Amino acid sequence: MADMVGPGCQRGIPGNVEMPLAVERLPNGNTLIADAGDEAGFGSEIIEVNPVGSIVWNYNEGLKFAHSGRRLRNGNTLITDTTNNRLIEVTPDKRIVMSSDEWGGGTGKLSDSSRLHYPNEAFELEDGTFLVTDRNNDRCIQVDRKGHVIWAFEKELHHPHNGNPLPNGNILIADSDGNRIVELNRKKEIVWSYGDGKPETLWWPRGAIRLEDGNTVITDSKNHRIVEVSPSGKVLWKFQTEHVDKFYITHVTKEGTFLIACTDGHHQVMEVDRTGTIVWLFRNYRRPSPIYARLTNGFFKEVGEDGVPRHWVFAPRLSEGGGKLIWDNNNKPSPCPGLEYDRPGGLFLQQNITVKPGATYRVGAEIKTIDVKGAACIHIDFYDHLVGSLYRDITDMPSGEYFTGTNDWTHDSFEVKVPPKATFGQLRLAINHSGKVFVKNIMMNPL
């Protein structure tokens, strides 16, 4: 048995919030949270939590990377089931009464012959139709419950999030990969914007809310902060924690506080006031993967019944529904694992390893790639005591060479100094976009 310094827990535990992506304070004082699930893709759900932290309702049947849950006027819940590329309406007794899978005679097609592709947010409008940000189609659309497209903005957006309807009829959209917030009128004209496309101003903004005084609260996700800007673009207020908090969305309560979903920042939902004081917090995270005392099964000689190397985790949570673990059975003296991927996003094979803060380690491996159009590499993420990543973005993490195209077996190595606040490291084989990558003889040794 491999030495462990910390065991994991069962995957898919109902109510265990691993990656909160959306949050809403309900009229009854409870909080609705959309949870994307754990690293291996288990446990996505929508939960309703009362003020003392008790879970009073949840829905988790068949969800994959659910991005949002919004309580409708009729008491049902509207869910963007993102990796399943669908929008569903669920009753309090958990019956699906509307599904976009049924549009187009059961084909899932909208009236314009398209299909939803990575829908990440949906709001109900006053007339009962829905405003949906359809991310991988680079658009924001208004649809009815039968899939008829009433309005669409399909230009100038780059992977948008959180199309938010405004009282004046305009729509506020987080143009995430455009690094800006835009306000559109119904003529599809941009009447206001904030962000110049530079990460220093906004970096992957996930949402924006217009306040009654005309200011805009923006969730500046990869800059791990919340900012309030005036109509002229002046920053009036901001909230940022000492640790990395990839804030995902912000909801303004009737009391004027800010309810924030934090994904990589400690797996929690927090409510803060304008002084930055946390006035409410929900966190019940339990880490699903063990932490090993040292790198274990780096030569991949042990394989589990599920076909995954023992002590390693196949992590498709961010893969947008694609990718698989593969094996090179022709490798000698023993087969070695790899990843095959076919779309944007990220796919990983990873292991948690205990580390000593301030120590330096050498990481080495042999890597082979086939037709990689994005990048494949070995990298390592470090986490603090509350299992929050210490890096703002995956590109900031220590790594070896970024491999593209086709490469025969290549030895790759790099040195990494462990950050002071790190409690463990997560060593990963990673690939994005498309292609195949294989790995063997991984080592991680202190210097």
The other form holds:
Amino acid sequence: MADMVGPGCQRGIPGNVEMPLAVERLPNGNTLIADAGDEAGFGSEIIEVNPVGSIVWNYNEGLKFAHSGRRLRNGNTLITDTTNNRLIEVTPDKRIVMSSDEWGGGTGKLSDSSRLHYPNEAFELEDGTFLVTDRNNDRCIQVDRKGHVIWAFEKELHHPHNGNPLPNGNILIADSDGNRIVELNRKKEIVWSYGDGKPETLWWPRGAIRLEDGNTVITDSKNHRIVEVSPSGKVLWKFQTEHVDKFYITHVTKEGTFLIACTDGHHQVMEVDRTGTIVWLFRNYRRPSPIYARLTNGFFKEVGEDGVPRHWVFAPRLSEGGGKLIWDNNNKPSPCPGLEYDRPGGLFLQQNITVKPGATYRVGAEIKTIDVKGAACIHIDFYDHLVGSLYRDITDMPSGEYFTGTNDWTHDSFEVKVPPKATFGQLRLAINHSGKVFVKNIMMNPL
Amino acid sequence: MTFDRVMSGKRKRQCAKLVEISKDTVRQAFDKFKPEELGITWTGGKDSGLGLWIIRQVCQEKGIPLPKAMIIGEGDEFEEIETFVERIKKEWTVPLEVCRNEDVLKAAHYTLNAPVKVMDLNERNQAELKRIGFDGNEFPFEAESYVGNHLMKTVVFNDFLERNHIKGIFQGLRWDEHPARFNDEYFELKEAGYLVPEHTRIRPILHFTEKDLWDTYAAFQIPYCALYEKGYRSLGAKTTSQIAMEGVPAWKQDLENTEERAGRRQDKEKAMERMRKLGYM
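Having seen the form predicted on its own, I'd like the form predicted together with its partner chain now, please.
The complete assembly is shown below, putting the previous chain first.
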């Protein structure tokens, strides 16, 4: 019997908000939240919450890592179902009345023969067409309900996350991997931009909104802050929490407060006023999986009925729909698991382990890689009491070697000092981009 | 053994100041513990060597002999280190104990990479394997692997403390040598645990950067192992340590912009850049 500290819990429970990504305040005062779901890929949904925090509506049929839900003028909800590469419109009684899968005679093709690839955001325009931010196609497009491309901007963008329409007809786009915000006119000219490409200025901004006074409020995600800049690019206001919080989308309410989707920081949606005071907050999250008293089944001798090593979680949330868990059955003395992956996202095999703040641990394992185009490694992520990661970026997490290409079995070990605010660690085998990585004999012990 | 460069008087004074900070820590340790309750870890490398030299200065000032020192024999040592250790041991009269996990060495027939069967080990070593979660029947004899490191270093270290009733042990760790060391303190109490005796770790040279360290060696003509002249920057086991820059003495390498514990894979930065592309985390 494994020694567990935290309780186990079911995955995909309706109303549990694991990773809020988009948020908007509806005219009736309720708040619409897009939840991307948990790390194992379950629980993505769109929920509508009233001011006292009751969930009054939700939609979760088949969603995978959904990034946005927007209420349309006809009362339906437009959803970017990101990992499923589709855009759907659902009625209040949860019927799908439009799906991009039906475009192009059921092929899912748009009028320009392309397909949506990892769409992140979609807004309804005045004329009833949609402005879609099609992230992995590096573009923002305007399409009608039948998939006709009316307008497209598909150059100079690098994984944009949120293009939204401005009253003057222009479009404000968060060019996330370009570390900048750009404003385009309909002639596709960049008429305004902020960000010099350096992460100190903007680091992976995932959204921007234009205020009535002409200033722009930017969610500067990896700098875990909100910044307001003037048209001339002067920083006028900043908001930041004490913990690391990769804010996703900010929405301005008619009262002038900001609603912020706090992604995986503390898994909450909050509303702040201009003094930085939190005036409303919604959080419905609990620790998602068992937390073990110590590393358990590090030698992978026990395998569950689902083919996943027992006590380990296979986590494809960020894998963009690809990747699988594999086994090297020829390994002696017993088979060992691995991850096989085929695209630029990330895939993980992980376990939550109790740690003592301030203590130093040694983590070690043996790793083998085959044709890894990105990188593979073992790393550990630490979480605070509200399950917020203590790191701004994956490469800041304590890790062993970063393996690329093909490497035969290699001993890999590293020491890690547990940060003071950590309440548990998540030990992961990680792979980013294509290839295979195998692991065996994982150990972790206080020094 | 000389450094072929001239140091400014100012830099020498800076080094002397760094040494003074270390001496203060050592003096505090002698105030806290009796000399026979103290121990010194020594590897023959540059860090513990500087520590030993500083502790010796304080002992001379107090007119007392050096506390007992330990060196861990992993079964994969450089001859140059052995020669150096022998020489210093004599010159400085170091009461040195060479500590080995004989049981593991025997089970490996004193052969590197030979398989060690868990059932061939004594009870203590088997218990230690269980403690770190080792769940296999055998492992290769290799000091730098996780299991090897634990049995050949950690276990030997704890055993030395236990046998000699050591309460405070000097270590030659520095903040800048490894990210996990950033928050280390000069004195750290380790509570007693299963197979671990209670002890205080004392780290007098924490504040030295790699450059400070080599400048101090030069300023005070402190002896060091000849391997550093050949280009090694960090010495571990013989078969897993690598020359960072062939023929370029450690102190002449770009200490501030390159890694002391050079990784096996040079394109780490590129790999990190690709990992960063993931964005979400």
